[in-house]
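The chain below stands alone and is given as structure tokens, in the form predicted on its own.
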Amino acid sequence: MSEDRNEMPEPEVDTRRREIAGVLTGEFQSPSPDQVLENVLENVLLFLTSRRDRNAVSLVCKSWYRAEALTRSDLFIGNCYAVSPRRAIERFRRVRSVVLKGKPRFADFNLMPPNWGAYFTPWVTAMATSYPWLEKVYLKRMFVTDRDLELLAQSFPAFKELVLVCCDGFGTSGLAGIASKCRQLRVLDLIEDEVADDEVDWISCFPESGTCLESLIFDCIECPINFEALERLVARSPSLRKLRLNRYVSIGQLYRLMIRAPQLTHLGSGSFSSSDIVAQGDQEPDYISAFAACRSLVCLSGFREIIPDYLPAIYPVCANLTSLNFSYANINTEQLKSVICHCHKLQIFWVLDSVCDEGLQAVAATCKELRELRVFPIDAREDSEGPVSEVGLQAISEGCRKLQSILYFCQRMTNAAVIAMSKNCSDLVVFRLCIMGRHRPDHITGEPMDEGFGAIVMNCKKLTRLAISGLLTDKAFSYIGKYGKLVRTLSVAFAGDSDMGLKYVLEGCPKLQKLEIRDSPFGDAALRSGLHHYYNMRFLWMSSCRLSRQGCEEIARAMPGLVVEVIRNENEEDKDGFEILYMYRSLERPRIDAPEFVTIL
């Protein structure tokens, strides 16, 4: 099949015009065997949709290569900096749909300087001319301007989904863009992304005839829209199925839009308190009414600036709630205990620790098939008294068995807790325990966390993703190294005694992908210890270590396809010295828009 897609944008299409003139004329030459099994091949891998299944296949042999680039139509980068727009382009040639991964994620803690790079610019560049029928754009920290986004909608006439994930550089005149000129667009969400206000109205910059959209989130945009606008664009979007509402918009207007869209499956809704002046003598909406009309409601999150007296409204839809995200909710145990009583089949909850202990033990009595728990704190300061501590934990762990995946700030902890949760929900991936204060040990017996987190990686053998706290010893990196061999993301905060430590995990987690530390013991000899596998991770990023320049300079010679930055604060004056080190793979030559506080050795 031909590879060059400037000639015609559907190859195969003009391909079997050719078969079918060759009978035609009688100038037909039955393909060869080496042709058919190609054709077969590609016509097998359209049904392979895995990344992982697909790379395999790649690797086999050059024809099985040529034959899954030609059929991949869904691109994921991880690292917008390992592989060039160009190279992706050349091989891939037939993409519709890019995710694109920029920043490392302890950028979100505002641990890497601003400005650093993961620019939007080249991509879109590149896609415009060479993706025209490109239709959905997934970017995550990445810099995205208002002139990409104009870009974007003018490239792609049938694109149709936007999602930008803890991405910034953007405003609402981007937006407008979006709005006035994707006429097919079926998603649009902005999720924890920083928006500029520039007074433009990109609300009403919708189609005014009816639009095809299913997904509109944008409770993380800090300027009030134009009500009216949404409105009538809700009334006019008879798809959509998903709204996430800023806090700009009140209990009074969320009524409003329900009334227009009982059809929704998946609410935000705003600030869940009353702006609106009610009369003295009016009667304020029947918000229980306009709950129980969308019967099939299953999600519901946002609850920002909360009145209490509003959460009964919700109970009508909370016996079919699969998800209920109170992360925003500054509620009491007691609030939360109503609510939760009639959450039978919920299996994502976030929730802010203001429920207390006493809370998640309401969660553990009712929540049987919980799969995701996330508990964020509510004061963030290490010397703060954290109203959740081991007690919440083992609970959760004693009545939600069926529990996948959990993140949990407290200030207090013991082993013993963290032991039964890795006996009582052994089918764990994802376990994320952050112990705000640092070094900080059992509070009851006073020893380290190694043992909780040592059987964390015994017992739950289908563990992925694992982050660790508190008083941390060189033991508790040997259990993770000895049993954590499915373990592919780790995160480490103020842990460990010496360099041992991280060496015992480099050399004895062999799928280990992503590996981010912090202000630990670890120095040079750990460092070179990971020689063997860093070509098979994606990043090793290490901030406030006992690193040196010698020690970085060192790995960067031994290891000329990776990607090695040193990167210092942007007020620091020695050129030599360094707070942060980033290491990457690579198929391209060290990035050329790297600011002046980042050294690429």
Second form
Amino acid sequence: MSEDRNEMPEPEVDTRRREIAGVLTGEFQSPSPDQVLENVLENVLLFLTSRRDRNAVSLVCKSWYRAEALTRSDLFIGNCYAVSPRRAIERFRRVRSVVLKGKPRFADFNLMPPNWGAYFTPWVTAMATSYPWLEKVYLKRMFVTDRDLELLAQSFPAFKELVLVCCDGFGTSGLAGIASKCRQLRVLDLIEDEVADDEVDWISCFPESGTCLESLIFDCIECPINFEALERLVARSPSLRKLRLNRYVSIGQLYRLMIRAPQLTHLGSGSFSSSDIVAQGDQEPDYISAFAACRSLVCLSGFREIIPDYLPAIYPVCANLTSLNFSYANINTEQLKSVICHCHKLQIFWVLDSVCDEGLQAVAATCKELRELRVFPIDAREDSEGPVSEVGLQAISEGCRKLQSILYFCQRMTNAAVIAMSKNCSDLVVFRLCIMGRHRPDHITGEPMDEGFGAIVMNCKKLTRLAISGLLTDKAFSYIGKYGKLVRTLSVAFAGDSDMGLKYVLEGCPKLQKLEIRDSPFGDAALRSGLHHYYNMRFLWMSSCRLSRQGCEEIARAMPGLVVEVIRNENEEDKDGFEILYMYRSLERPRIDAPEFVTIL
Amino acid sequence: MSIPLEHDYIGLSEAPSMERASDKISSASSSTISSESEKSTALNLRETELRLGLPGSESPERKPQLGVSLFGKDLEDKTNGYSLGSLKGFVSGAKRGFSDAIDGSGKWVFSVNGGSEVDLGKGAVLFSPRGGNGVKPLGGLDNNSAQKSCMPGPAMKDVAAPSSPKPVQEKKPQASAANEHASAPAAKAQVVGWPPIRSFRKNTMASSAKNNEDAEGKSGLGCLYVKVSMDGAPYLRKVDLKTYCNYMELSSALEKMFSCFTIGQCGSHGLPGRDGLTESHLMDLLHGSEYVLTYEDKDGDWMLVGDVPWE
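Please show me the structure of the same protein in the form predicted together with its partner chain, now that we have looked at it in the form predicted on its own.
After this comes the whole thing, all chains and molecules, with the earlier chain placed first.
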């Protein structure tokens, strides 16, 4: 077991504390050789930041375990139910930064009823008393209430960074608390959260004297903000480098902010359209010079309601951009071409498929440094017209040889293009292809997409994350099991023929940690084939597959360290039927905060 | 093979064939039907399937792939590589022209790949339920049929039989005839959470398209949802204007949407003969009596629908 936290006994903390205190205050008690070694080790370990390395260190021996526990300042908890707050706090005493992840990713797509869990409250309550020097909190897919935010703001005087990704449960009143009470706040990043509109002017709640804000990201907030207050805030935040506005900020307002903050490195441009209809003769601000003044700008996003006429304003910064997010910008091929031709340094590019294959060809022609590409569908339905296809993918594979991560939504694809990408882009770490029509084969040969994905796992030796789609037989899974030796995350939907598919993967992929499967014909036998591996995984999600309750109960009995949740559809009458199996390793007893539609076996 | 029903395109004889066609489609789309029975039902119903063509033209071989498009737009105009090829097989069968069958105003012109969009659109209107000749709302196969006749329309997911995509594909051309308006009112049977796009992004694209509509900016592909209310109805509906190509379709769709609230039947089967709508037509089309389509414009004035060209 790689991350077992209860194999080692709890360290004897009090003696250590006294010794450390003694060293710190200068009362020198002559330490034993062991203690010297431990002190040395702690000082060395301070430099060790990677959590995987630290986990390895903690397994060496008890003394190293203790030293590591005392020196770990960044706590990462990939599943908030895998360990309880109390246990985490008891082991790691001096934490400055906490990362917590809650709901499984498929919950983002409405596959799970709401109110499943992942509450921040028990964590913040426990940390409030135990981690007084907490500086950073990063939450992903957690349920965070305004009270939680209030408690956070009150409890940590040194608090500096709050990053909430895909969270919900709070509103602008919670933000007001953070803004007003966290005097050292440097980072307030709200990314794709659902923020309730409590009609509180949280922007005005920041301290009136200068702030130390470095990053303010609120592009997901779907309610208007007090612009004048924002303008004043930007004016009194000299350290501000990252500013991402929501769609209620017009381009005229953007201009006013930009001229106050030319030092910005990351800009989310808000709506990028004018709020009023601008008449012909009106004098519009000189957007181009505003952009030109931002000499440090490397990351541009926003464009939420873009009026393409304004696009030329960004030309001056294109040459320096390393990251460009057009994924909310409904622009066509020509409009994209006019911009992308300048973006030679671009490494991260997110775009809508409205730019068509030809737009992607233009990207391939210019962006030779591209590392990450995401192509989102403007029309996210199964049978819509697909403006991008294998042509775009092929072009990208030929032009962007350094590509490491790709997410590509399309309506039609061929094995040939996927194979080409596997050969051209050997650095691929993340390959996520979503052919939106379910069970859709190679549209030229009519064959399943097995060979394409097989080539990806075969040729991309660094691949750790894979999402498959299209018509796929068990053969595809045999390839993944055979060649996907580094794969950690696998997403499967509407794929496979039989239990063999899942067996190949569970038996073949030793590094597999996160497996999410929906609507695939895998049953209890396949589930059993992973018993040897489930303790090494963060979670397994299977929804609308061929599992039975007995099968799941069998797993629960065989593996006491797993929490096996079966989740019903809320409307379903049949108490024995279920839609979702979600199981994860845990050091704790099953959670008590589960809602009624969740049964823990 | 029996002679296809040619007579009396309006009224009862038309409805059964449409209903059978829709039965075929809905039964085929149920996930329990094997492809074999799909084929058999398809065979049976093909015979009774309504085909329309220019007067005096020959009836072609009936192939599922060459569906009838009663409503397809003129496909030559399309620059989009839309997969409407199947619809191009527009029948030139030995069918009676419409003008005979229709009393009163209006030409009923079906063109083979050369017709005007509006005319075909009128065809669409005819086959929407009037006087109780309802095309059954279809549960399963309300898929891209709506799209087939115009720019991307609402997606009706085919939930049924994911394992048999091919039969489904073939059905689409026929489906388009029957489903044109049956599918319009509500998106049926969408697969939850597929494609895997976060709702934030979905909502954002929808709302930004709507905002672009309001503002001066261009609106791209996407949806154009507007609220529709009917006096006396307990709740409002929303329609995506992009799924319709002209006022005819919109009014028919709205009529269907609100038909549950009406008691009376549609009176006339009369056809609109002109491009624009006049008030009297609207009164005929919508519930036979009282309802008129109006909208509130930017200035807050209530305007009659139909005066401004559709674009």
